[in-house]
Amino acid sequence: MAIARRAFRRFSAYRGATFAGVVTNTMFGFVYAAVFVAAHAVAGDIGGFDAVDTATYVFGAQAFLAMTGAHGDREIAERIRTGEIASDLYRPVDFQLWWLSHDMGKAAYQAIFRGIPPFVVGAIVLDLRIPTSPGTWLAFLLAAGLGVVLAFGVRFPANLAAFWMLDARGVVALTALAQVFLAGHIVPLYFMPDGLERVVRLLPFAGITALPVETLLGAHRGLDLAGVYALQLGWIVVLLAAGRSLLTAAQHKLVVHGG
């Protein structure tokens, strides 16, 4: 917990950058929802989803952008390539886990200010669906949460790779590109041809943002969404596991890059 707290003071001091972000993820937001509520008034409802629901997609997926480090997050590579890491494995408590609370302090934060304020201003303009139930919201958090930790799951592998590359900004790269898409940030699973939008449900990414979203929407219900929880903890436990062994494979042969 103190470390969260301590990652969530952190980004707090950047004030300017997250007025930009809240800024840049409003405009997006309506620019989104304008194109998708535009193809529901040609196509009508799309996979059981209408115009409202999508609008409310769109900024609920705004909203978990920079909670889950959609844009590339890549601070645990930079330090192995600048040496910093030798310092961070040096501390008397688990790297993995202490990168975990980070991320954690980090997208509470994130949600708070620059995640909420978008959806308000979306459904000032906008008509979104907000949800009434209390059971609605706490099944939403519960899956946000989980989203938040299978973000990390998906990055810290990503990041890792820097123990054995020069330079791993390509890989992370790569990896938040396949992110952004295949979690639903661009475009809504459910818009999606109906062989690639069950291929693309099966994976880790749409547990990131696509699945807590259309949660927040009361479409996930009953043991549907209790398969929600279980494909997110699955793929939590799985990617966790793989980073594990990255990093101890990494322990076994350190070679720092630049100093």
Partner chain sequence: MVGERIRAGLADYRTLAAAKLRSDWQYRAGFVAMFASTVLVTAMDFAGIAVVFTKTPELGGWTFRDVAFLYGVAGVSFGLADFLVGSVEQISPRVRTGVFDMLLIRPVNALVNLTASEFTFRRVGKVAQALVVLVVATAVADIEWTLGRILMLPLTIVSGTVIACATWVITASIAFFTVETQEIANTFTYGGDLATSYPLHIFESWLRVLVTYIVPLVFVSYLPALYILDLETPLALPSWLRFASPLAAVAMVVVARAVWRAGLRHYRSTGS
Contents of the next structure:
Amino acid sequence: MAIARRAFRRFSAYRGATFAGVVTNTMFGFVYAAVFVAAHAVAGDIGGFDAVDTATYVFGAQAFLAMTGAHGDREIAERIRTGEIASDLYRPVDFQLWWLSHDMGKAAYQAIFRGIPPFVVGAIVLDLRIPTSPGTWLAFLLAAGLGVVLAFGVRFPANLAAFWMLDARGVVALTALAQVFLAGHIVPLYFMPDGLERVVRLLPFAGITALPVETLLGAHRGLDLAGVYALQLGWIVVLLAAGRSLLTAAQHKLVVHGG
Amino acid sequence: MAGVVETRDLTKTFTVRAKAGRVRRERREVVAVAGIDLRISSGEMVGYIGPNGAGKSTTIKMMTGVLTPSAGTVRVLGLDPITSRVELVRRIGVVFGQRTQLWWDLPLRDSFDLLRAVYRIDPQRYHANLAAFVDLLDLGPMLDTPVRQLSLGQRMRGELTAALLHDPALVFLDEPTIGLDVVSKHAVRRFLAEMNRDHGTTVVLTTHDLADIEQLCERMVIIDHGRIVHDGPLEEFRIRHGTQRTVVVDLEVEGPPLQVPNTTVVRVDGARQWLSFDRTVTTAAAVVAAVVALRPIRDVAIEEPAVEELVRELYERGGGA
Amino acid sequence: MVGERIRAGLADYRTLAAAKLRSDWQYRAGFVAMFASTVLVTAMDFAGIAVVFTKTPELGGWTFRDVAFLYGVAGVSFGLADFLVGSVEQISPRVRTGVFDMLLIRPVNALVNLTASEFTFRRVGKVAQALVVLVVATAVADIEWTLGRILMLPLTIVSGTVIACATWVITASIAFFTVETQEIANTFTYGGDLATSYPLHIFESWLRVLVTYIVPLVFVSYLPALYILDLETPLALPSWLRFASPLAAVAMVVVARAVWRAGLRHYRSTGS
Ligand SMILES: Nc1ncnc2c1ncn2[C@@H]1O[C@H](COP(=O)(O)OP(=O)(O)OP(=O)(O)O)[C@@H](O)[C@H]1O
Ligand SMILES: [Mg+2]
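Cool, the form predicted on its own is there; where's the form predicted in complex with its partner chain?
The complete assembly is shown below, putting the previous chain first.
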């Protein structure tokens, strides 16, 4: 918790960049929203969602971009590259948990300052569907929180690649790319052809952005919602375990090669 | 003949926004260069010195087309550095000791070759110059090393070469000896002296190491708070500001401080005493004669204050005003 | 005189960009991976358009072929601009740290020096991808080729590239005046690329005003495409505007030049 709070404070130093990011997210939100709304104008409801749902989805997804580090967060890889990681490894707290808390703090900051403002602007200018039932909000918040953890689960192993490669930028960039598309930042998953959509919905990326935002739209309730959480939790367990075993292998390598 | 550098009332003010309180910002004017009149003739070697923040780098940046003056005029080789920047920098060389102008990831040789292309140096002259510089600065062993792997001293030799390959008539060097060891400093100084002697290159140099000035420059310009406080030959500076001398005597036996007219004993260490006097009031000979008349002595030495000492006093007085 | 300066500028660009490419090539693995990710990013953008068209036969009255053509034109122009001068965005850290000084002490146009010194080869990936889309879209779109339309296509690409380049330079010049909001530039450059890939009339009116009058990106693709594809627009735009892209390009160059020069004069370096 203390780690998360510190991360929160550290990131609040970049005010100018935050403002610029908000402007960019907002603009992209309007462009994407207009495109999908134009599609709805011809096709009517798509996958059970109408134009207002989709516009809401777009701004929701934009809000998730920074929060889930979809632009390729390389912080850990950079520390590995510069060797600063050594001091992190000697800290008396668990390395993976430490970074998870750090990322949660960062995400909280991004959610408040990068996520909410574009959404609010979108809601003022356009007609968005904001849920009124507290149950929907609760369901959404839980799904969003799990989405952030899941994003960390994906990012952590990608960053650890830096232990084995001189330049892990490519690995991180490719992972982020997959995330942007498969988590539903370019198009909502329900716009995808059915076969593709069915597969994508089973991948971890879907649980990062698409499922939480759809939950906000009230699309997942009851058993369906339980399925969403189950998918998120299942992938979290798998990815954190994968990250942990990679970390163990990396530490082993460090010991063998003497740092 | 017109000077290679001519400035009149050259001024640069920066507006800085400082935090005042939590959100409020305050605008403040910093006068970095406060009206400088300077004329440098072809072939001169000028030491441009002053305390930290005096405005040396700012002046040089205005002379090289990096910064636009706030007021006043500056002409270098007869050109306006801002409107004719490209034309001017083709004919001058610049070294900022704190920055590199070389290509970090490429071998040193590649940097030179790129500069040949950019400055459109005639290939024949380029090869002749490069061969001469490699020889003078002992660059041979590092030509094929990526610049990022060079030591500071090695890199600075590369920077000098880079700044002089195109036979500039005038070079500006902002702290070219910063961080160098005695050997590298010597190499840099010798190189500049030779360029000046053999090619008539005009050199303007800032430094915090006064030995650079003593060994290279006949002329020393001192600025403080953006104003010139001294401009003239080094010797003149010494004469004008260095009127204090010290006679150091080793007495046969220890004793109380000597009572010699027009002198003050500034220090006593066993049988050795330091007597300070003003050269315009009395002479060393008179002081020594007076001491000998008082007590038997074993040895005597006369100390002149180092330029460094004089400059420090000048800086501390706050601009000699 | 001017021709001489342009020739010198191009020669310097080639020299300096080649040096940067050689430097980057020292880190081969990263180079290849970043190149791959650039190609994929741009492919993904187009995949997004293709996905939307699996659910609707048309967008604002334009078919997939029409939009693909529009995407190709916008993508090639923005891609070329990004490839040639996109690295001008590296100005921000250079100005903040004062390293920009080192560009000014060379007998090279400062803009040429900056863009070439930061030349990023992988950006060619975007050009290549958009070019493939454009070629295929041009082949399959039912365009009634007249001499005017044949001439219009290259003219559009050139004008569009120039407009996009100018946009990059203008937004980058912000860095001379304030160090804090440089990232806003991306809204106009990458955001402009995205917006010009779709038919303008599907956007909200304020967004249309922005890309028509504030930053004239509508000249990059939409207006000339109306002519080449022979489509109607529901917007009340004078029809001669369809041919005005070269004029817009000239105007943008004039503005970019003025802003860049003002920026250079405003440049203040750093104290140490
Ligand atoms: N870009 C800038 N913005 C604001 N103030 C500046 C800037 N550059 C210089 N200054 C201020 O102008 C004054 C002169 O600075 P300058 O760098 O010219 O000094 P200097 O004589 O080269 O000092 P040093 O010996 O420390 O290098 C200083 O007060 C400095 O803080
Ligand atoms: Mg300085």
